[in-house]
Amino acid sequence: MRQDQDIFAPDFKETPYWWEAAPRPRREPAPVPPRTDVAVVGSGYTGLSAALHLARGGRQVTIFEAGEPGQGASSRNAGYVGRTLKHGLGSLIESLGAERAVGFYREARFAYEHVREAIEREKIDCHLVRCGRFMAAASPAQYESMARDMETKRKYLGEESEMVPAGETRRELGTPSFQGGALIPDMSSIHPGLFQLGMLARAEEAGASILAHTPVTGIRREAAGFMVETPRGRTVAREVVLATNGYGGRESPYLRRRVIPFHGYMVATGELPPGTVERLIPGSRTCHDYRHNLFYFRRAPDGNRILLGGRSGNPTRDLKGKARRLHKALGEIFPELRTAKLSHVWTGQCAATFDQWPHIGEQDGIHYAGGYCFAGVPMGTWFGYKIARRILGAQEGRTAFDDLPFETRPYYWGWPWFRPLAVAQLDWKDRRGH
């Protein structure tokens, strides 16, 4: 109990800490259409963004939602806007050759640029900023490695970065835990429940009809196209959108063999004294570390607080646990926050897939994408709006990712029983120095 009382606010909630200013929005059941041009299924970013540009194409479009509007990982994840893939450009450039590997990053370099240019358009009050991204190096291998990355997508990308030495690590985080590290310059930061709000709320004034607490249970094919049962009841709907990435689940027996969901988990500082936020973040990046199985830090939207992820991987119902954990690292990461007090924990269902890759697609007549692998924000809103593309006949539907084969394992049927031996190889890796 005493340690409770150590790390813990006295108003500390397991809930994220984006939901303060991004609660999430009540919606009473509404009956459920016997028709509708496209079933979108999920309100995340996917779900949104191919409902937003379906409705103003002229379709009527239903998204039904499990839960609350957005209440999965679209507004809990720690806000970062990039351009990153889990592939390495110089791992690609060899088994694919530069042209291909060089595709793949510029349309995650589109996805990118969509988002700041849909929250512009859009006018979402979301605290976008273009803040750049500092990737801390916990040993020199590290930091020649981040070298090599950098000085490949600067010679094939024309991406601008910055190798930050060790010696002047301090201008960066105000901390003595790494050894340098690399600044990309052009990266953004949003509040990601104020984001999903603002997609929602545009969605909505397009035409889309949103129905909250009606998962989703099957989806068959009929003459007339899709039958959408839900426990409230069925409709027919011409298209079908599964946007659920992590959450997914009987809708789609083809989706839950490729798609492996897994928790990430945040916590939030209480308000910290005035200066401190700014001595160790002086530069307002979002950063994270070089580990695999990382962890990442920035500066609340509020600019009085510190937001840690990390742990990525197995399920807990011990929250506080887990809470201690992060809180214990991030005194490792800062040790001038080791006596810092907690006010949020939280976790979220991400996704990842067998081979690393984000997908996009159609299975049947049904058009899926998620399978983020840690770039939701910008991969699931662009996706969204390619998928919503499609549906609407336009040539530029298209993406670098179509042609992927979308791989699954033996005796893989939805449930990650290998998840705990894959998280505890990358412990390991981490403790090699690998």
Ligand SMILES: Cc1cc2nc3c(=O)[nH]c(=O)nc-3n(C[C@H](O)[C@H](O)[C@H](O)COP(=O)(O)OP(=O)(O)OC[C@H]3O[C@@H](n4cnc5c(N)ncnc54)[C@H](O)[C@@H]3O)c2cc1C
Second form
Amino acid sequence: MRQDQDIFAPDFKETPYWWEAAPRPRREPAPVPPRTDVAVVGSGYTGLSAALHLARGGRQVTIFEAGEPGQGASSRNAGYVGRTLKHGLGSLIESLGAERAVGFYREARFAYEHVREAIEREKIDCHLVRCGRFMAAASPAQYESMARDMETKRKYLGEESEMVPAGETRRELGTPSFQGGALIPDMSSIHPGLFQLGMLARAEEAGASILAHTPVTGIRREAAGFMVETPRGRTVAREVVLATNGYGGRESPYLRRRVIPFHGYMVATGELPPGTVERLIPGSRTCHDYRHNLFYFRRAPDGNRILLGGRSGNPTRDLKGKARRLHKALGEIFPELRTAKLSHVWTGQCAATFDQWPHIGEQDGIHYAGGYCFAGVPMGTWFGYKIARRILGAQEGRTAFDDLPFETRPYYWGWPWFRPLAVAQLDWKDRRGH
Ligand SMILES: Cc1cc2nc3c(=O)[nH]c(=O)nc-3n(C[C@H](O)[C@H](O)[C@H](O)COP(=O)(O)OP(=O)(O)OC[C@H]3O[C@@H](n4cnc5c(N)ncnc54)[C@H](O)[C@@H]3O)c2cc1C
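Any chance you could show the form predicted together with the ligand after that form predicted on its own?
What follows is the entire complex, opening with the chain shown before.
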């Protein structure tokens, strides 16, 4: 109890910090229409991006959302907008050859530019800043590994970066915990909750309608298209878009066998004394360390706080316990914050895949996209747009990711029994400094 009082602010909450400025919008559950051109399942970035472009293309669009609009990861993430993939460029070049490897990274860049352009074009006020990304090295070996990676990206992608030597770390982070790192100036950040609300507003203005608290429980093929079942009624849709990422369920046995849900966790400090955030993260970059199960930290865009995420993986009911562990990590990264109080802890569900690629495709005529492995701000928005272009019959619906086989594993039906082992293995590698 005493420890709780020490680290938790009096107004501590177990909901996303982002929901303070971007509360989840209330929508009375509207009647389920008998027909629609396109049923979009899920109201995060993927679903809203698809819905917006389909509605602008003249389709009647109905968005089905199991809970409040945008209650999934799209209003819970860290707001890093990057163009990285889980597979490093160097290892991809070795396994696939330079042309194919560069093709994937080029697509990630398109996604990055697309989301920036969409925010500007749609005039969505969500604190979009080209802030740069700083990756902090905990050892000379990590620093060398980053330097090699940056060099490969410079050579094959023309990507600008700067190695910050150990002696100059304080330019980027006000802590003795790191020994230099890599700075990529062209990376961005947003307020994720405001971005989701902005996309929702634009999709509704374009004519899409959203049915909140209307989970899709089944989808059946019919002569006229698809029968979309919900507890509140059924709709016949010509096309269906599955945009459920880490929250999918029985509506798609195909995706359940291929998407591996895992939980991300974040905390926010309470308001820090004036000058603290400027001293600790002087450049306002989005930052992370170089562990396998990494910690990521940034300034809150709209306040004097620091947000930190990490210890991703398994679900827990004990969010306060998770907050304590993240608070400990916060104090190890920034010793000055050992006594800082936390105002929020929250969790959200992400989606990994067996091959660690994001996926977009069509199965039995149903469009889907997901498995973004922590990169859904750009990738979800981009893939949603691409699905819309495909349904509208436009040429530019193709992506570099189209031909990837979407793998599953024997005995995997949606419950990731292997997840604790995978997380333990990552933690073990991090403890050993591999
Ligand atoms: C803590 C955390 C930090 C992250 N940080 C970053 C980051 O900094 N940068 C980044 O790029 N990515 C990050 N991500 C990942 C990113 O948030 C996701 O990849 C992205 O939001 C996925 O968007 P989406 O629209 O596909 O899915 P979601 O936003 O998760 O939306 C899916 C929606 O589908 C709904 N749904 C599910 N099943 C049904 C059903 N049967 N019927 C109706 N509705 C249904 C859910 O209720 C949910 O609202 C992070 C994720 C977490 C959790």
